[in-house]
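To begin, one chain is listed below as structure tokens, in the form predicted on its own.
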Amino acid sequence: MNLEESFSGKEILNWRKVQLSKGGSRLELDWLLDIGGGLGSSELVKLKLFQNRKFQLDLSLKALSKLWVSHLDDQIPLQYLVGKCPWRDFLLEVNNSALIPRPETELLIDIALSKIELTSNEYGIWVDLGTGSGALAVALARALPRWIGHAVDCNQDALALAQKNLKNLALGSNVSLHLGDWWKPLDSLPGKVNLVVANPPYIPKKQLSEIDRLVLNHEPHLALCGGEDGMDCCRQIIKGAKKFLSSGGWLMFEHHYDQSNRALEMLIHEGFFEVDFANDLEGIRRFALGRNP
């Protein structure tokens, strides 16, 4: 932190007022102050109460103003501008080689850990297919330190990003990274994997143009589009899983808001049992899961 960058509560409040007059939402601006400026959410609430007190920031208000203008004028996600994204209980490094991890995907980790607890496995092997920034891999590595992990992505830059996050946030964990398409780099693991998680591309091609410009213009299309019906990648993941999962091993993945029935049907067709769904933060069926016999 640059200790010389300190501003009174009144200065920061006035700055907020000026920035909001340019556009955008208070929630986004406070996110920028929190994550980009390093002010912290607990300090944000003190600004009005202690207007004469000095608050230290990681960046000057001038620098934060430039980021805000770039966000508004160029429609660049704040996470990419700042290079950080809070997710679960850690702060990920992010860039435009991978999707910005969404809050609802955090639930995939909760589902996975509940199933692991159910089976009482103290040791096992997990796989994160399409790891992107490494969010799922980091969370699993931190939660299951005795397990061996494998993170796969077909994008070299995304894999390098995941490697950075694993090094910074799960140092000492036993995670191997693999460059390749879904199951292809994992030929040494047939019948050995206890848990597979994935957040694959699942937006149907015809709907891609309908998504938020902020996402469409800056996040990688490779990680968004799932083919004509959005389920090309889901099919590959499900079809390959039987070869690699151990007996009783779990497969779970995120999908589009209207794909639940098809996802569950595919799992049943491929011979999975205990097939089920889970809802996202808005109560929409967003996750499919099944267990290998």
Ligand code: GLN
Second form
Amino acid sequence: MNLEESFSGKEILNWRKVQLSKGGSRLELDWLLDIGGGLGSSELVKLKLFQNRKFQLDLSLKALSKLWVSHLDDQIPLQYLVGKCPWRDFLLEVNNSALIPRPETELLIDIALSKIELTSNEYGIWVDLGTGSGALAVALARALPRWIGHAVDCNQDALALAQKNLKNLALGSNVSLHLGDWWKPLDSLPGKVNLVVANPPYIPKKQLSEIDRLVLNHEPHLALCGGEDGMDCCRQIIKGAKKFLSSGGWLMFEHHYDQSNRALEMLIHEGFFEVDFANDLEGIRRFALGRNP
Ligand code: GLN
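Show the form predicted together with the ligand, please, because up to now only the form predicted on its own has appeared in this conversation.
The next block holds the full complex; its first chain is the one shown before.
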């Protein structure tokens, strides 16, 4: 046990009180202890019960205080400060070259897996367009070990991050990474892709200045802004999908809270069938999906 980073329940509870007096929310501070300190949520609840017991942390309370103050004073997202973000059943490395993966995007994987199960594809090819940190790619690689995956991003640093996450979390999976815009780097795959997932930038240009400061000031605008009406990238993804999808292959993507009708219309207009929407965790239509004839 590293004694420098081992603290009694009482010490940690006192530390928590002091940090909260500086500002911020208890939920976020507990996230810092859990993920940044590596305490784990199951240990977090034991602090009060076992105040004299020693709890091992990955970082000292002093180091965690520094991160907390940076978060409060400089308004930097904790995930970037800690460099980690839990998502589905794994812990991703994150940095400001890519969006912090959101909880609602986890649902895209559930939708994808449920559709694949119904069409009983034992193996096939999936594509993740605009992979960012690689969250969707890692989840697909873990869930579909017999499939071949392709993850695309136009940002070299984001692609390096996705590569690291795939190596750490889906070792041995058959995933290729491609640098470039949407479908452009995938020339060798026309008609072969069974599943396409994407969480493209979709915030309309005019609305960008209205989003949360924490997001606006630190997350890459390239991954957030989808042009004038927010749907430039959705259009490119849908248009290209026709050429690359196999017959019966699925396209599904995330969009902004008010883009469902337009997204579904575009899919129908391009000739997709079984066109449908799915809700996010708040019951808002957040995903559009359809199949290539
Ligand atoms: N849902 C993200 C947000 O709230 C936006 C993600 C995206 O543009 N793909 O900031």
